[in-house]
Every structure is written in C-alpha cells, then in structure tokens.
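Starting off, we have a lone chain in the form predicted on its own, written out as structure tokens.
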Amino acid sequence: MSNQEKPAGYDAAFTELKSILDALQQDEIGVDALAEKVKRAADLIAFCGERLRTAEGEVQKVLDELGEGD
C-alpha cells in the first residue's frame, strides 16, 4: 500500500473502494483529488486481490488435507 493506511481487512477495503467508485460515478470528486483517489483505489484493488489469493490458497490447503484422508 502507498502512504495511506492499510484497511482493517477485505470488507473494509471493499467498502472503501465502493465509496470511491460511487463518488466517481456521482461526480463528487474534484479534479484536484482525482489522482489521489485513483491511486487509493488501485491500492485497495491490489489489497483485495492479495486477500482473495490468500484465502483461495488456504481453502485449497484444507481441501487437499481432506482429500488425503480418503
């Protein structure tokens, strides 16, 4: 993540990302803040992607362990 604070978790990041998107769609973000919001959105997308990959790996590990008992 950039110089901004890391979100508390996936849900917090996703909620913040949705609020940025909503503000962009409603033209609530001025030109001066646009670049900053786009950078923050990119950081949040990367954070969410990493969390999803981690969760996928953990689920796969559990499934693999369950399959070994057969």
Second form
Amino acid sequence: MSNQEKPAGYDAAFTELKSILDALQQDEIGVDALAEKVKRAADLIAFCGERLRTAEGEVQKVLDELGEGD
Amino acid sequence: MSNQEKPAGYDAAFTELKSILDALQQDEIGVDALAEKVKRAADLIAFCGERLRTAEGEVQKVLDELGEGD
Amino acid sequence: MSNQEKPAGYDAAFTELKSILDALQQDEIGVDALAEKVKRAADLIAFCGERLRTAEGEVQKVLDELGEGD
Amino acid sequence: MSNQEKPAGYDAAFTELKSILDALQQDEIGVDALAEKVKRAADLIAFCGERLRTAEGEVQKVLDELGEGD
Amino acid sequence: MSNQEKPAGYDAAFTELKSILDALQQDEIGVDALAEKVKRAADLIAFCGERLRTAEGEVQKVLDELGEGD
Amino acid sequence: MSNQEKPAGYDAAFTELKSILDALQQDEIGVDALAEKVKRAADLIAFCGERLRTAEGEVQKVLDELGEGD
Amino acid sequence: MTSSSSIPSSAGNPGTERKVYPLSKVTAAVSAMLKEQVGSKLFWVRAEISQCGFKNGHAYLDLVEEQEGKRMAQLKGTIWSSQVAVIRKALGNEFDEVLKPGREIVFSAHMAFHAVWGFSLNIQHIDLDILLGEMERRRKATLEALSKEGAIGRNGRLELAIVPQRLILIGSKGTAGFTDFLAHLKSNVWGYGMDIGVVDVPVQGAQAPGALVSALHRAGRVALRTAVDAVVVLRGGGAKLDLDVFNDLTLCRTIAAMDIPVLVGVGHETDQTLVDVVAHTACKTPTAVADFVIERMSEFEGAVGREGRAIAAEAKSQLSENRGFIAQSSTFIRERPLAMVRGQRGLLFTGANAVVRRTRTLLSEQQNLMGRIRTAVNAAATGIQLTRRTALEELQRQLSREAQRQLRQQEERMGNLKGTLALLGPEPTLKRGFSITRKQGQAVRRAADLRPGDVIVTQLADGEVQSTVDALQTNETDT
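Next up, can you give the form predicted in complex with another copy of the chain of this protein, since the form predicted on its own came first?
Shown next: the complete complex, the earlier chain at its head.
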C-alpha cells in the first residue's frame, strides 16, 4: 500500500488507519517512521471525518426529504 | 439487482428495502456505500408510498361509488 | 378470469368481487396486485351498483304495470 | 319451457309461476335474470288472474242460469 | 263425452252435470279444465232451462203429418 | 559500522547504542576503547534525544492540528 | 123390429095387383097393429143416446145401437115432462150426465106410434144399477183377464222421461178436463213449454174405447217418428157410467202394450178404472196429471239447479283457492325481488366496505411498515454514522495516546540507556578511588608493561596526575 496516496474511500482509509494503529500498539513503528505514520493517520482520520460528514450530510438530506414526503 | 433501476413494483421494492435495512442493521454497509444505500432506501420508500397512495385512491373510488349508490 | 374484461353480469361480477375480498382477507394479495385488485373491485362495485339500479328500476316498472292490471 | 311464450293455460302458467316463486324463495335467481323473471311472473300472474276471472265469469254464468244473479 | 256437443237430452245433460260435479269434487282438474267444465255446466244448465221452456210443436206436427187415417 | 559516522536515524542510533551498551556490559571493551565508546554512546544518546524531541514536536503538531479539525 | 122392415120389401114386390091406400090408413093400421100386439106393455131396452134435446120440459132422444161402428138400429125416444121429473129424482146428480149423447142406458119404455111423428119409445124409467152392475162385473172379468195376460204393471215399468215434455194428449177437445189440463200446463209458474200433440177422441159412448185404442195406436206411430215422452189419456169429471169406457179390455190391453208411458187422468172419486191400473201413472184428475208433469219437470230443474249450485260452489271454492294463491304470488312478487335487490345492495355495500376496510388495513399496515422501515433506516444510518464517528474518534485518541506513549517510552529508554552508560563509563570507578594509568596514552593493564621511568599519567576522578615509574612489582598469579 502506498501510504502517501489518497485513500480509495472511507473503508480503505479506516482499514489503513487501523493497521497503523495496530502497528503503533505493537510497537512496530520506529521513531523515525512515527511522525510520518502519525501524519498519515491524521490525514486518514481527517479524510474519514470528512467522508463521514459528507455521508451524514447526504443521509440527513435524504432523510429530510423522506421526512417531508410524509 | 441493479439498485439504480426503477423497482418492478411495490413488492420488489419492499424486498429490496428490507435487504437494505437488514444490511444496515447488520453493519454490512460501509460509509462509502451508506449514503447511496440510504438514498436508494429513500427512493424505494417514496416509491412504495406512491404506490400506497395510488391504492388508497382506488379505495377512495370505491367509497365514492358507495356514497353515490346510497 | 380476465380482470379487465367487462363482467358477464351481476352474478359473475359479485362472485369475482367476493373472490377479491376473500383474497384480500387471506392476505394473498401483494400491494402491487392490491391497487389493481382494488381498482377492479371498484369497477365491479360500480358495475354491480348500476346493475342493481337497473334491475330495481325494471322490477319496479314491471310491478307498477302489474299494479295497474289489478 | 320457453319463458316468453304465452302459457298453454292456467295450469301451465301456475306451474311455471310456482317454479319462479320457488326459485325466488330459494334465492336461485340472480340479479341478472331477476327483472326478466319478475316480468314473466307478472305476466303469468296477469294471465292467471285473467283466466281466473274468465272461470269466475263461467261460474257466475252458471249462477245466472240458475237465477241466482248474485 | 264431447263437451262441445249439444247434449242428447235431459238425461245426458243431467248425467254430464253430475259427472262434472264429481270431477270437481275429486279435485282432479286444474283451473283450465275447471273453467271449461263450468262453462259446459252453464251450457248444460242453459240447455235444460231453455229446453224446458221451449214448446217445439213437433209432436203435433208429426201427428198432423201422419193424418187420422193411419 | 562506522562508529564515528552520523547515525542513519533514531532507530539505527538506538541499535548502535544498545550494542555499545551490551558490549560495555559484557566488559568487552577495554579501558582505552571505553572512553571512545562511551563518547560514541553519549553522542548517540544526544542524537536520539534530539530525534525524539523532533518527533515529539512533529507528532504534537499533527495531533494538535487533528484536534483542531474536530 | 124385423116386422117393420117387411113393409118396404112387400110394397116393392112386382107382379101384385096394385091397391093404393092413403097414408093415414097405413099409419092407422100400424097403430092398430101395435096396440093389438104390444099395448101398453113395458119393455126393458138397452140403447145408446145419440141425440138428446129438451123442449117444453120433454126430452127427445135419438137412440141407436152400434156394433163396431156399424149402426144396427135407431129409434126415437121421448120422456114426457112428468116422467122427466120422476127420472131426475131417481138419478139425482147423475141425471145430466146420463141424458146426453153417447150414453148407453137401460130403460123401461112403452112403444108408441104417431101418425105424424112416427115410432118412438116412450121412456118411463132409467135403470143405472143394471148398467153399473154389468159394468162392475165386466170390470172384474177384464181385470182378471188383464192380470192373467200380465198387462198390469207393464206400462208402469216403462221408465218415464225425467222431463215428460213431449206428450200426446188423447181426449175430447172442449171438455172441461181437456181444457183444464192444457190451461194448467200452460199457466205453470215455471214457464215450462210443452210439446203436445192432441188426438181428439170421444171419451164416452160406445165408440169411445175403439176411438181411444185407435188414438193410442196413432200415438204409437207418432212415437216411431219423433220422441214422445208420454201419452196422456184424459177424461174430465162425469158420470160413473162413463167410466166404463176406461174398463174396456181392448183399451186396457192397448195401454198395457204401449211402449210409451201412459199417464191417465180419468176424473172419478172413488173407484179406479182399469185404465188406472194398467197405465204408467194414474192421477185423479186431468189437472193432477198436469201437476204431475209440471212437478216432475220442476223437480228435474231443481235437481239441475242443485247440481249447478254444487258445481258453482265447488268451482268457486277452487277458484278462490287459486285466487288466494295468485294474490299471494302477487304480494310475493311485489316484495321479494325488491327485498332481494335491497339484500344484494346490502351485500354489495358490505362487500365494498369490507374491501375498503381490508385494503385500508393492508395499506395502513404497509404505511406503518414503511414508517418503521424509514425509522429503522434512519436509525441504522445514524447508528452507523455514530459508530463510525465514535470509532474514528477512538482511533484518533488511540493514535494520540500510542504516539505519545511511544515517544515517552523511547524517552524513558533513552534515559535508562543514559543511566546505564553512566554506570558503565570509568567515572564511577574513578570516583570510588580507582584510577587509570596510561603510558603514552595507552592504558596500562599489566605491570610488566611498564618500565621504571616510564612517564605515566594517572587519571583520577577529578584530574590527572603525571608520574614517573619508580619500581615495578608484578603478581605472578595474574598471568
């Protein structure tokens, strides 16, 4: 996996994030890579957050519309 | 089944809707697909609602008929 | 039985109406068929109502004539 | 027996009338046939009434002959 | 016995009347036959009544024809 | 490994440091080399400390940014 | 009487010398002869009266004797007025009936001859008893004969027409009985018409039986040509003597032999005549015969009426039953079909309502279901989002935690390493008093490596001391 690439989607991002975190928890990441990994994780979190917000917005919009249809 | 297609009918729509709901409730749907699925569900619900209204209209016709026949 | 055909007469229509009602009560009809069935029922009810009015009118006419003949 | 024919006589008319009334009583006549049957019954009643009047006239003739013109 | 024929005489007329009454009392005849029988009875009664009041002069005629010398 | 070279990174430095300390603890190093080794170790420690601080700073920055993004 | 007939025959005798007498001589001779031969002697004579007239109280009769219609003798008879009174007294009521044409009488008489009026019988008494006695005797004999012949009851066994309307009336026109009979029939209150043929015959006198028989035969012939219900033989009231006609054997035989019922009305009060015995029906008077006939007709009409009324009643009752049924049918047909239509309308209404209710229920269920699904989708979507957000936040926290932990751990390790290094370096040893001795910068590990005089630098904890080696001493064990 190319860490620097934009993730394919939330799920891919989340999976990557989880693997980063696992690696962190397993102490598999050295200090040299740490900052970079954390950065990547932060990017992924931001990406996921963004995606969540977008999805929420869309869902809310759909639900709002659906609600109006009553 | 192609999600984007107009459903064959209420029953087909209902079945699809139920499978979406199940998937949602089973957490089988990722965030990426969520909005789309919800949108589809909303469309299906709207479709079903429309169908129900049509049926209701027919019922009203029966009632009108009954009213006249008195 | 072809639902869309004009019923042969009151009795046929009433029988069909009853079978629709039975099917409705047996929960044998999906919503897709429901609208159609209800529409058919409405048509049948209208047809039967009309036939009853006609029959009543004719019977009344005959009875009026009979009354005169007494 | 052809319903539309003039009955052969009172007895034939009576029998036919009785069968129509029985059928009516047994609810064997549907709405479709009702007016026609009632018409036939009315005709038969009129016919029988007429025949009875004729017969009563004959009886009266007997009494008249006997000088009992009551 | 042919009902429509003029009765042969008082005896035949009376016998026929009696047989008509018997038939009526046996309830064996419908209204059609009843009317006919009663009509016949009226005719028979009329026949008797008329004949009883008719002086034919036939006997004297024959007497005259035969002459005294015979 | 060239002891005198600047270490490739924290992890390399840490490894060298560890090996120096191991060697020291195994009494494998003579007094003559000792000072040098100790010096090298001290240099490595300094390097690592520096690197840690840098990483810390970077991580904190990333996390701070992430925290703000919430 | 044979002597009187000899006069014309002798007078007509040819070849005799003609002597002519005046008529008076003849009458005088006849008168003298009669007087001499008969005188005033009374004779009993039987004769029939053919003519009877009264003049100045005297009765003048023409007397005849006939046999089988042939006149055998004829004489004048006179009853002088004085004798008329006597006879009238003797006969009483019968007088007028006896002295009339057709009557056979037995009387006592003188023979009388008058020059102008001629021969006559001067009647003194009329003896009815002789006639009646003879009559009775003959009647008995005849009855016996008839009885033997089986004539009695024969005609009576014939069946009389139920309506005896066609009659042959045998009687004497103009007699009271005849007229009464016809008048009675005609004036019947029912208005019955009769078909009567009349045969006019004398019903008294010697020729009466023959005439009656002949009339009956005629009636029989008529009956061959046309229907005849009965023959009526009539005789009005009259003298007992006249009844003898109706005891005539031939007449009775004829009546008995008739194929038509014979009704008789021979007026009499007590005794039956033999005609009454042999006839089908005997009535006392012609009027009674008329009553009999009319009554029979009226009875018949009454019977017809009873039949008719019974027929009418029976028919009425049956018709009334049928009328009732037709009325019921009419009521039924007025009510039932409309009730049926109303019933059907009710059923249709109920059915339609059921369709509506059921459909509404179904639709409402579906709508509720849709609502629930929408809520569930909403909840699930929201839940998913929340879960994801929570997870993400958790990850973020873990990331922060782990990163910092990592850094802290490294720092700690670094610190430890630093400590270890400090312990492992020479300084702690030097501080405890150990020192490092170097010669030309090289640490001296063995004493043997030194030579006295070597300049050595001794490193102490807090500095270095430069010295020169004075002496050496080695430890053997160390090698």
